[in-house]
Amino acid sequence: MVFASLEFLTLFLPAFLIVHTLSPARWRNAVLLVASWIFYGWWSPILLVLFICLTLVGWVGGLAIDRSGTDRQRMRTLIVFIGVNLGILCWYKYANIVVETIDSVRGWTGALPLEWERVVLPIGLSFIVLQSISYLIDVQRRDVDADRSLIQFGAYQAMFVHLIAGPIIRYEWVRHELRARKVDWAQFASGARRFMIGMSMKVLVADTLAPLVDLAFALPAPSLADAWLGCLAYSLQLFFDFAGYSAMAIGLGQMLGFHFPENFNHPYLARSIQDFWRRWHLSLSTWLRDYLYIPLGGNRLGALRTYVNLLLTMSIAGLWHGGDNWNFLLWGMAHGLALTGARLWADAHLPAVPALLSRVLTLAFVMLAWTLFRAHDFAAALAMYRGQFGMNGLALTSALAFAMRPAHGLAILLGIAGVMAPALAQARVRVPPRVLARVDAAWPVAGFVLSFGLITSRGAVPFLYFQF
């Protein structure tokens, strides 16, 4: 079940605020758990019970560290419960992977490949297992209390307004409001407010460019007009649908009670690159910072060691990422490499690269970067460098120009507008304030009414980070 579906804006949503807002308050975190169990196990029954043993792994792994004696005694139990985590996120994640290798290995040799069946991922595992994680180590470190109420942490555990695809929670951030949490109407109309603009992000913008994303990218040979094309349509969609995800999760967390760091601050508007990631899915750059970079001796430690902590920290989270090909390690090694190259830079005092040309390269290297990430394998995104180097050919094809559609125009600029808004913001000062509010009052409402109508026309679409 996905949050722009039918089944969850006309049944589960309805039905569980219902419940969850007429029980009393000591129910609340029960309600909440079960709730979670059964959108959680809407899209898998089965892969249900190993989502319920990784909250039982954390919730024991809690209490087993907190009853250790020494810190030597806490920090050995901390090790064995993230040995856990990752063994299973691992299995599920690169078990494929490295079976296919080894097959491509051997396949030099003229052997036949193994005999294998697929390993399913289950759906958001890599932020169970990183919010899991950030909990372990929170009590190690005596930053929390280990929680003792099964109930309580499995509520955070599973809560499903941000299951799927985060933001990353800390249960530091939340557990005042597992204990007590208060909703009254103008915070649960601002909640469902963001919501309905989430869903208008995901559905007008990014699903609609989904199609036009798919051709592109499969495209043997493109042209420079058509990889470029399909960049920014990608680039654009992957950033509405992450995002829009985002601002439903914050809220739905809302209209409970809870409240969620942003996750997104205009990135595509980065001066730098370690501007972009300061404002990137800030949910996990910032648990990468915390738990990874730090822990590594940040840079603490000399230049050296602080430019291998860089490309270090940033392949884990390529790797994080992704298990279907290597593809996701290589875009994180690009990261790590920009943001060595950039502190390289400020080291030796080069001169600072003018504030609009440090732009334009910023997200020029952020959209090539995302062609690593979206291609099937490294040979697709080898041929969609090709076409991005003008090595095909320069006017759009035939196959894409039929595609084409006044939709994906419309959505492309839309797209933008969105991205540019804090200029555009600027700009409509000379709108005056009573027809300002009232257009901030209704398009949302309009965007969610077209959104819907949408849905019911074309189908729920999978939200593109469901797959990490």
The other form holds:
Amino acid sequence: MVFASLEFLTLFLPAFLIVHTLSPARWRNAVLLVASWIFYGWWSPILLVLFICLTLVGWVGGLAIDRSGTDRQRMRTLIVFIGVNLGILCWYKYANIVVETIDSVRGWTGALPLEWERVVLPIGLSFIVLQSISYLIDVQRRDVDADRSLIQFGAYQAMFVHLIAGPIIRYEWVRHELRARKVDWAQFASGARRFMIGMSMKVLVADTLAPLVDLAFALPAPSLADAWLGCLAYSLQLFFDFAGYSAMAIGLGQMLGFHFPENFNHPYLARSIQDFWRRWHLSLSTWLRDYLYIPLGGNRLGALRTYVNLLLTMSIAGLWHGGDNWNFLLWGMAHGLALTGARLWADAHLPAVPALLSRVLTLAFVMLAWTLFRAHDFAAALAMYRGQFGMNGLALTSALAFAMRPAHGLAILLGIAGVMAPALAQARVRVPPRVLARVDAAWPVAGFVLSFGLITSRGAVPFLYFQF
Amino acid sequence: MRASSSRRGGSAWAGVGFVVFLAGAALSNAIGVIVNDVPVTRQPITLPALLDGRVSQDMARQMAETPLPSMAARIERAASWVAIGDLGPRVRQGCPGWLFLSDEMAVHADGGAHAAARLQTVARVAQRLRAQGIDLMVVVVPDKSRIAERHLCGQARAPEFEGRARQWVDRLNAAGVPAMDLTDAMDLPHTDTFLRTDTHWNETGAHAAAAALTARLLAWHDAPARLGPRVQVTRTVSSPEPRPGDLVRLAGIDGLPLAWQPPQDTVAQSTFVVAADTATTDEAALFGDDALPSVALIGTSFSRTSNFVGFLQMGLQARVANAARDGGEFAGAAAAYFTSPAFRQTPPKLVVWEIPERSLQRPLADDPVLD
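If the one shown is the form predicted alone, what is the structure of the form predicted together with its partner chain?
Starting with the chain above, the whole complex follows.
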């Protein structure tokens, strides 16, 4: 199930909120767990079995680590359970591409392709596995106690509000609220507002731009205008889709009495590539920092090792994002190289780049890297890059011009305004406070109502990070 | 201080609005199921259907039929059209009043490979039919935006679409499968062969297409012998009447007052009466299956619109069994017809397979299995 769907908005959510609100506090985790399993199993109940197994692995793993005597035993147990989690993730995520790669190598020798039935990636698996690993490591480090309640741990793992597309919620952040949480009207209303804003971001901007992006990235020889329009539209689509979903998750969490940290902080206004990763998908970037980069040695082992660690961490981040093709790995490596380059620049004490130029260069790099991220294979990415460097002509081609609708123009304008919001807020425009307050109160509701109309009229577009 | 209190006020409004919405949604579902008799699911509830999600997916579809979503969809479409002239993702406006299906202009990744794969599929079907003594004629209907290009008002089709119908047909002919592209037949000077607010041809276009197909079939060396008993077809034409267009419906603005919609087409509709030719019908044939059509037509809504079959029967002077399906795209009708009792028990001698140009390059995942 996705948030921007009729079944969620008109059936699941009203029913869940009524039952959750009327339940005694001690039953709320059970209600949340059962509802989350229904949410997860809605489209493919059979995959729920795998999900329940993963939950059991995480819960048993935590207890097993906790009961291991020495630090060495704790570490061994941790490695076993991380291995199980990663094994499941790698099978579902990378088996297809490994077989395809083997086939293409065999193809050079004239051998027939291997007989292979494609493995279907269960929704949200990557998020579930990262959460599980962070919990197991935290238990091993004695940062948190192992949860002895299967229902409570299951509710943490399964919580539908962030289940399929993050943010990646660490057990430590919510353990107190899992035991006792306060649900009141002010929290609910504030959460509702956040949810409405998130829904508006996703439906009004991201989903509206989706068909335009699909077309731009399908063009065999996009012109300069096609390629940059497609890239701009995708950059907006990805941000508004993902940040919108995160806002919905944070809002829903608030309605239930949870407080999740922010996942985005105006990433397209970043001053540098390091700054970008301090603003984009924070729950992932901090996860990578705490559970991968720092354990690898971080920047404590000398300059060369720091560069290697950066490159390795970002390459793994790229691989985590996708198993359909190797573009994701290249995307991660590109970011790793950019971070390494920035570090080299700083280490060499070269002069700082002027702030505005630095912002522009960072955004240009991020957008060029998104091209690799979005293209369905490397050849398609190269075609797009040829367009972006003007090798297929300059003007907008007829295919894209015909596909452009008034709604696309509005979504792009809305998207740019949203990205630039902090800068616009600083502009000295005199608006009476009462008008400002009314606009502030009305626009989330209006955006949500319009979004609901759009969901019903166009059908739900799946969330981009749905199968990551 | 003022900002945070105004934010609290804003949140209160959002909270109230959200609760009202959730209550309305729940009420809408209840009204849909209890009052309007919208079934919770049309999918038979079996364990396999539950496990692979067919039941839940169908429930989601049914929810769209309840009052709140259907009203919200109509309001959104109407408001977008009236406010910013937006016709939704599936319809584009060319010159004022001329609507086009956006699928026609969609560029698909690997579209050329998809068209080539479909060509192989058709060739395999032709071979299988030939083994059963059945001929196949493939007919490609050109895009409306190709034929009515002058009504695009400056918007141009992508250059890569230029030869997609003709090249596909040429390659099919080269592979030994008779095929024809209706572009030349339908591209009449100063005459519109497509409806303005509908994706389909008008009667002039249907007539022209049927005439070209008739000429090709009659010129085929053994096709006349395969057309079955001759029939006489008479045509009467009604007085012109307004005709609602499917593109207006697809854009979701058909609920608006007529004055706010693009002007409707006015159509004088033909009616065809088919009578057996007494000169070629003997007593035995009347009681045998000689009177059954020897020609079967599979295809899309083009074959079911503007009396294409009537014009074809009139031209061929033969009955044509119409097995086309609305929304059949490339192979929907073919898949249904070739597995039907009608085909198995009374196979035709000639199959005409009508395929819209826009279907050729669509993703293959949309196709039913034919092999």
